[in-house]
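Here's a solo chain for you in structure tokens, the form predicted on its own.
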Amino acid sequence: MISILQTALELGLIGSLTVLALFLSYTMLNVCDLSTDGCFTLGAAVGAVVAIAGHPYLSLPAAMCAGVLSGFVTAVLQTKMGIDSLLSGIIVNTGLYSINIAVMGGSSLLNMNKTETVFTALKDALSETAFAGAHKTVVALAAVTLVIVFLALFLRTKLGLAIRATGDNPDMVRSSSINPAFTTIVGLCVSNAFTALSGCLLAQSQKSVSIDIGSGMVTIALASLLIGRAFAPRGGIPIRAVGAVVGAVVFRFVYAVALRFNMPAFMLKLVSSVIVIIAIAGPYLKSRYPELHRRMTHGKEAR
């Protein structure tokens, strides 16, 4: 049980980064951007081939470049080219599968075990310590705490708040003289930077690259993202991202159970579809349930 809470807790954090860059996007700019598994794996692969080269600490900020660019494009696509937000994201997730694969030098794996990354550089200099066998976890830490900063600040300046007004009403900001497009761009390629961090370090902690390793990670990170509003369904910018963060970690952790119970990898996709049902339908039927309870007790009274 404490390795699979831990191994849940590594995945989740790790994760969280990605229901943190919807937690911008979807949340605060009111844009669902389904690019995010392709811009997952090119932040990956990125990461990689930079950490291949030598070079693991820069491959953090690589990668997050990378994920800056893909957000320009979808962005772009959406505000210059009248292209609907949805069909922005699905045509940059296409693109990105030829994108990663030439990245990844023509190849669909990349395999890391001789390569120094960031987690095998804190583990050596966590080897003495008490916190010798959670190095992955402490990085995992680290990264979400800088996020969570960052975005507790960024919404605060005023780019920030233009970004809130955009998702809440384009009108009103454009009445305002500020220019929508441009805080949609802003704030996709600060959502997807993160989004390509995430991916960066689940390859470097996994040690390997494959083509679909981001393969459904808008839905994991959807569901995680409303699991978590149900930790925090109220409170400021930093609470709310703490909740998300929380949403990760369980999500993560009910992976987790139901791989430890041997359920097939094939039925994992389902569960976090059914994950994402309950999510979103969740709070609905709880708000009829007053409605349905009077229904009832009118219909056995009738009787």
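Worth saying up front: this structure is predicted, and the values here are computed from it rather than measured. Throughout, rigid core stands for the largest set of C-alpha atoms superposing within 1.5 Å between the two forms. Positions refer to the first chain, counted from 1. Compared with the form predicted in complex with its partner chain:
Once both forms are fitted on their rigid core, the CA atom of Ile278 lies 2 Å or more apart between these two forms.
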Contents of the next structure:
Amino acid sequence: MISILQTALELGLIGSLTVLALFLSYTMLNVCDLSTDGCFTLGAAVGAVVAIAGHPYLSLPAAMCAGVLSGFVTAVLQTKMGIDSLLSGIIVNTGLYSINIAVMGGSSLLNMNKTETVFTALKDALSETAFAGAHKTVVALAAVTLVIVFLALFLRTKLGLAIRATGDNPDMVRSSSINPAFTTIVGLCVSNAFTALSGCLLAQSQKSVSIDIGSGMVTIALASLLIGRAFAPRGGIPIRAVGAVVGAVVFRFVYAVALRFNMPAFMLKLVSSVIVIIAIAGPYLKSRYPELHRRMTHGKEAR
Amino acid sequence: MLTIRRISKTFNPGTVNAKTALRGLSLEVADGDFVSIIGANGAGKSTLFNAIAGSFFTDSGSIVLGGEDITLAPEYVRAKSIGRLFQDPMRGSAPGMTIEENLALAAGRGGWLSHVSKADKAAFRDRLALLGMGLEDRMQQPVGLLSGGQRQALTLMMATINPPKLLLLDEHTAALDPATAEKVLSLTKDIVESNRLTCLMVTHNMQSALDLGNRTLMMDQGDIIYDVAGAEREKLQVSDLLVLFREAAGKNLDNDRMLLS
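Okay, that's the form predicted on its own, but what's the structure of the form predicted in complex with its partner chain?
Full complex below, order starting with the chain above.
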């Protein structure tokens, strides 16, 4: 059971990088970035190829650069080419499927069983310390911490404020003599770098990449983000970012426990879909309830 | 300061919905002028502001601000030298961000990666205190919690924190209750005077059109039909404006809100 929980923690932490990416694009910039699935796989594929070539540490920045490129294309399509933001995400996602297979050398599966990854490299480094058995968790936790610190600092800069304002009131950004197209591009580049890093780490931790490693990731991350929002509904950026990570870990724990009670593994994506539906539709339906109540009781009052 | 030469704008050209909103309008505004603009619904007052601010490009003509031709400059570039307030108090500030963050964005000091400095915070505080609304003690609260009047006053502060070459006020008190509108209007007057701003103000209130500023324009069908300043303007009453409008436009001023106010 302990090992199951540890795996859940590790998967939650790695996946939370994607959740933090959506925290930036969905919560801050108000763009639902549907290229997330493809970008996640892109990061996994690029990271794996670089690691297999013998550069485990270089694989991380390489994956992030690939993510930046992917985010750049998605952003340019929606800000400069007049393509709807949801549609540009879908288009990039589709295009990335071919690119990802090309990156993996025409194969849809890469194996890293004998490859030196960031995890195996650190496993040796940590073997003498108290963290010996938890090297994967340590790596994931370090990455998550760095990303949260980065976000907390970045979103307080002038550029970060402009990105937040773009999601909040684009008119106001324009009148502050900042081009909202520019802030959207920067925001999506940064968020996709995190998504790709997330994919890269997941691939290396499970020592393989398949072309569908990222499928459904946007819904899973969104579910985690919305669970996280329940933990930290308000407060500063750092608190809400930590909330997002907690959401991702909780999601994985619940999933792990459900698997223990014989829920089939293929149910993961249905569960995440249902969570997203409940989290978004719930507040809406609640706000509609008085009207519904009025409809049902109309004409039945005492005359 | 502002020179507009024969600008025209037709929306939906070549269709049955074609509407010419500006017809070869020319306007010269001197440095430090405070111009009030009145006119019936659809006269082209807001269209004129949109043209100056760059919400769209005009079909012909040129716009020169402070010696710089801005006819084809994008909106966000013009925003460096033009401050603008809309009727809707919600349009000028980001509701999910704090007062301090909104002011920091409007001030736009420092490079892209700079944080708000202590000196800036102190300066924001002093500025907010001038509004007399107690906002200086609420700098860490989200702007969404403010009332319409407070938000419009904050927007006014944001638009003028770096004194712009030109301030455009598009019925910026019309959505506020009378007492708040009065307050925001007097703040406007103070800020415009103390910064010696050049300002154009659209208003539906004929009395404030005459009370505020040093020049009044009347617009109809996309052009300026009457332009008055100086001693002649001093003598004008609201009733005179109605008569003048009828003479210049050949019809009654039919802005319902004007007649009611």
